[in-house]
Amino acid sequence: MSAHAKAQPVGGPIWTRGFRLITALFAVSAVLMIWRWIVGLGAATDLSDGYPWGLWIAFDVVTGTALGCGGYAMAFLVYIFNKGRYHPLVRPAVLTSALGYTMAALAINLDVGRPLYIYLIPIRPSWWNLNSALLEVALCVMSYVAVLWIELSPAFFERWEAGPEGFLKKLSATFHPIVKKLMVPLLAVGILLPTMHQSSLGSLMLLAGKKLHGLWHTPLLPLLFLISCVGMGYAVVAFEGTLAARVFHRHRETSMLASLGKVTGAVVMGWAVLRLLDIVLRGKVGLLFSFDMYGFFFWLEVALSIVGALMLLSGSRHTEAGQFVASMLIVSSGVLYRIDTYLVAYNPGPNWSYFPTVPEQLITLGIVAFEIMLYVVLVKTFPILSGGTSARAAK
């Protein structure tokens, strides 16, 4: 396979048995959005005044958020560091992170209590609280969507351009070019955006103060937060890029993936490191051995980012296998990481409890459940993934 081989839409029927059954799941979430917008957080959360932030912010913004860091950091890899042999690994990237931002702009609708206003956040400046890390996250995030969006819209007017004669045609022949001119000016957004509010939703669990756990709560929250996206966007290319080979039967980059997994267990192996020495440094070292909840969660992320940067650093890497294997072990210690700091290690006082209910538990199911639809549909119409059927497909 050649490391340029041009992106091809996968083609297909999309609505098969497994497509009807996320589309199922997803319809029983949306009559659940609907509903929680009409009664309101109270009837349909267990959040509080101890617990404001639960499994919508903690695993669909929070997470959703950082497991849609793929397109930043190939983007970083590609036009950084000019490693333009993984520039076929780009496309599907931002599509991931396309989709992961989008989801979570929905979810942070359904979280906040009056959804109807977030519109006037951009546009109404003489509102903002200057001081507020939440301000820089939204108006970072509501920015980012879009530019991913413009990112990925070559894919769009390229199927167009082929098409036959129209509107779509005529629109394509109109905004690529444009598109084309301004993609450098959009790749610099894009990595600049991305790095401001993933630090900043570090920031956030500071305010905590001593309601965060002292293994959890450091200065190094905004950096720490910053490395662990790092790290889950190269290791999601390469879990989604294994997902995709096997379910789409296509040519799999398994040398290119082997070559980012080298880069993907330095980078996950230093935030190990940093996390460690933090606790050093603070003289946290008791809390590491005190044999409690706390101590398990914090011990089980580090052993399944070490474990996973290990065996991308040996010749685990080269294989099938190992890849998927490792990086499904990186992106389980991130989201572990990002969960246990919001809700797990967080403790408002000894009155106040939150397990997310079922209504927040099917509404999380259907969110990551329309996701994988919307993906489905776009790689089979659209030229994302690149290379052609796998030779197991073509027999």
Second form
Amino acid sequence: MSAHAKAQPVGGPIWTRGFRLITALFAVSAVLMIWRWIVGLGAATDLSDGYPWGLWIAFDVVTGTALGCGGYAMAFLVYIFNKGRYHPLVRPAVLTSALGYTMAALAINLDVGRPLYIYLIPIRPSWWNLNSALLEVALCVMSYVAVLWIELSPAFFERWEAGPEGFLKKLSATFHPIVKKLMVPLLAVGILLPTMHQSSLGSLMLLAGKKLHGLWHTPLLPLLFLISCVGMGYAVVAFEGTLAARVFHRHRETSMLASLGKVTGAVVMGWAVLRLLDIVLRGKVGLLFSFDMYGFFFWLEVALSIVGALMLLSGSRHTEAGQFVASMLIVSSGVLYRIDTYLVAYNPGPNWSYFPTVPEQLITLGIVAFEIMLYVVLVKTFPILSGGTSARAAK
Amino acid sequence: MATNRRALLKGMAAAGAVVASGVTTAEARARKRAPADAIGMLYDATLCIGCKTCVVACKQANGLPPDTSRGDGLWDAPDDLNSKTKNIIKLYKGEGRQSFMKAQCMHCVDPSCINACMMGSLEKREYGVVTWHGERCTGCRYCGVACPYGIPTYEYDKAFPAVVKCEMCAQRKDKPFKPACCEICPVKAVIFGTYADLLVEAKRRLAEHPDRYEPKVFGETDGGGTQVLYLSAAGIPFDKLGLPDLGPEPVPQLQQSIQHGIYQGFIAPAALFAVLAGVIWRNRKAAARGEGVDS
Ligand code: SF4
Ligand code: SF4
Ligand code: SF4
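Requested next: the structure of the form predicted in complex with the partner chain (the form predicted on its own having been shown above).
Every component of the complex follows; first up is the chain already shown.
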């Protein structure tokens, strides 16, 4: 593995103009978060007994964790299929995953009405309802957040070990060897947990029964959610690779991302085919041509993913622009699939409607802003990205 | 590398087989039946005169505040079930006919809401009554997503909300488990009794006046059965009254078959973990020896 480019801190000032802007956005949403706790969900959101779940669950939690599947997808490729050459992509992917999942956890705390009771979940196993898919999701997500930060911790330790004497150095000296020793089970758990909860995020909506439109309600929901999150994971890695290269003026792993693109394309195409096949086998073809809102969103999801996949399976995957556009299409399709399953295709009856309020949207934006802030600070301070201007990544 | 991949595929096949066998066994997930001492209610829409006395009685028995959000604020006039209203009388109007409809928790035999709830905050208690326990509720509202009848409501106007739904008057201090709505109804349109007795009574009415009713007792089998039973006037199908056509399959059946199949005894996840750890370990060892970094 000596051929791998070493990850290095990006360095440079943190308090740039862009960063200040994002901080301001986060500050606004932080105020709104406090306000939401004072006035309750009814005043802050458009949620109702008809639509108990809205933007925060559908986007921040369900979609946010899927966008955070880069670490999962890369771990599969590198550690299971032994494609060691992708190693430089792992750390940034794990960072985005850790951030994505941490933000999802934050959003859950905002969304539930009685958040203190969440903390009873890990300590009161005698109360567990083992039939609840949501319990499984909750336990998995809690553990996975911890696993991701531990997986990432060597990046912190490496930096602190090189730093001045003191607490952090001592901390690293104690824990770095332990983490190294535990890496194998840790990586395995890190693959197992998302396999479990990303599919369960699909299973959750099985319980919505007839309230979920027939184009989305299928026994394959767990499998479709799982495949889709893997595809999204790879696409996010490519997407982030491009952005990071641009913003931090780094060498971009274009050829590595191109071969990764082939894998992504195949996975995403598989998803689209399975999705269509499922409709045919369940005898719901009629719904595909009903030319209503549902049909439109279904076709949009499928079309976005097929075009994205075809681009990655064709010559376009070799160009930076091709990779970027294709991964954008795939990410959009995955986002849409989740929003559709949780909101658009969810119909509790004619007298209910839902559209996220401005504070709801601002809080979601603020959470994303916070995620970007942390990303910038961490990659500038710790050795996470490779391909620095001096060190060219090995092919 | 070939050995690694073979080991992986073998392991995955094994895990897959476990899952598959789990799915097939779980398909036989036992049908839940109402407990022997189950209680319930029978609402006969042909008898109801729409006086809403039961709505008032329910509020009194449950200590619920009036909902004055409509009109000039002088009326307790809820527009649907909500956190101040566990019981409501609705009116269906169509093609020259009309029917009243009483809505409250159906006390399902195999309730979706209970399957949803993480910590067992919703629970089927004595007599098969479905109740909520605040000390376990996270306020996630999955119960609201899961209930096919749209029953659990939530105090959206509070910073520390509770879930509110009919609990068959379980918490009534003077007369626990004696539905106030049934007690007060002046025309006995809604009656209280054991589930078994009520089913017999409903069928007796159907047999006696087949011309008067839709030929079905809603709740006998619907969505796995409900402990609150309904009779509707001939020509007014139940879905017009807001009772969806769920078929006989319990709503949680599909999800539970799949989840139980995958997680039965936690065998499949454990097997998958073992395979993953094994493959990672071999790959890393090979990598450390400088071979098989790439394949
Ligand atoms: S009607 Fe809804 S709330 Fe009542 S028991 Fe059934 S699923 Fe639960
Ligand atoms: S809101 Fe409370 S009662 Fe309903 S499913 Fe969530 S934890 Fe259970
Ligand atoms: S049983 Fe009690 S709580 Fe339920 S609707 Fe009747 S009066 Fe209200």
